[in-house]
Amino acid sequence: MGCFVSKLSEKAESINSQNLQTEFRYVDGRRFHNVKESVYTLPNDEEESDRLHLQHFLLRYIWQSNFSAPVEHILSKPESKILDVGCGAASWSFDIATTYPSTNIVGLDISPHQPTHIKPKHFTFVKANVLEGLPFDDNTFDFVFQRYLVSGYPKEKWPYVMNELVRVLKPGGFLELCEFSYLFDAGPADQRLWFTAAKVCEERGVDWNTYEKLEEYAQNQGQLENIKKEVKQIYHGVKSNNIELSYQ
């Protein structure tokens, strides 16, 4: 057993600090990514990571699974390649990598959001903006997973995103998209929150009701087959609930 101690030079610290200031912006004590013309509004900091981890395990409990597509055979096969688009805190990726340790998983996001040193062996993070094209060759992945990116893409960009997701998918591979829907039988507080969020998204060119068009986007892409939709009711609060859609 040994111990190695070293001191980071002040020059290096200064360079790292400058890079962080360029990569992120700070508003009211919260950290956000600083990508030009991005429509994504949520923070990128430890508090948001905690929320995303909690959200992941709640969704896993609700669905009683980490995926709806019939991909058990793919995940169990050595050297399978999985892409988690908009991986955020990488909760889903890490969970899959732990359950299926022989699978190679790539988590893609617009800016760092997950641990870079403490991570599963077969997980790789790639920094990229889907709207500028996925940095992968055609037919690279056996399974492409994307969840809750309704606020990440402008309305007119969804067909382009679908084309990119399918482009990197191997023939016979599976694409799964998960999005939330509007609230049913919601109380006043939930309604106010929902319509405020919808208004902010609309101002940024985002369609808050994208879930209604996912099946159409998939069909219009032209290369997907056996498109299926799965719906779950998620109750929260006293009366309100929403619907999460999963497309394959």
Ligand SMILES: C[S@@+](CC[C@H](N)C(=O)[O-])C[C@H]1O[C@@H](n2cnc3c(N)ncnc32)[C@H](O)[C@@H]1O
Given for the second form:
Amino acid sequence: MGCFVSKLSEKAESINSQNLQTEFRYVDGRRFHNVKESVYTLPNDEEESDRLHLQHFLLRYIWQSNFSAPVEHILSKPESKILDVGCGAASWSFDIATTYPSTNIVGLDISPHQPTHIKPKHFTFVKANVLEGLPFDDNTFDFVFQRYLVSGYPKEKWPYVMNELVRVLKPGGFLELCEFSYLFDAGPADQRLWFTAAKVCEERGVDWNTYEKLEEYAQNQGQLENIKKEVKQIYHGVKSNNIELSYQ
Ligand SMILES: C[S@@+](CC[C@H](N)C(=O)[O-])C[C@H]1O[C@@H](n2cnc3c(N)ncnc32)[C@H](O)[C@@H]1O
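Okay, that one was the form predicted on its own. Can I see the form predicted in complex with the ligand too?
Zooming out: every chain and molecule, the one shown earlier first.
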């Protein structure tokens, strides 16, 4: 998380000065995506992948599940299609792929950092920026899952993103969004860190309190029904929201 306030390294500056569009850029020894239009600030190197894997297994333990929506029947159905939006290190996708081997899972991310050598056969990676539209036909997926994309989209783009997520969802399919809230009473160091993160997000037009608006975004989208929200407060004070929606 310290990368929020990192300074460009000489290496990154020299790449930029040659005006080369490389897939990644490097700042203080960390690797980042190099998509200029993106507001996303976290790294995408091995260290970040390790953090995401750890976070995934902690979340699975906290929720005692990989999903909250009633999608067991979808996941058990042969050939069902699942989309993991902003899949990151693909921890969720690979876990689902292992538990439900007859599904087809697509992990989409603006920048690849999922492992390739242990990739399940029925997992496909697609590189795309959600803000430019999802590269799939209408009504493609039975289940669309998106976790921790709060810092990936400017506030005003959320209605567009919701429309895209619903557009690619089949009638009767489910959409699940999972976001987190501020830390409470986490001590002065964490408070400083989160204050800095919130400030960086604000500068980029990102709404750090998106988790509070998920229901509103879902309702305003207009094609969703059975909108449900689940909240868990975890031991060090973070609140995490899951919201599950069905579309018919
Ligand atoms: C905090 S990580 C979460 C990864 C994963 N969903 C998880 O829960 O482990 C956010 C991911 O979203 C991706 N991302 C951010 N903005 C994006 C965008 N506009 N389009 C596609 N992916 C994006 C980032 O590259 C990153 O891998």
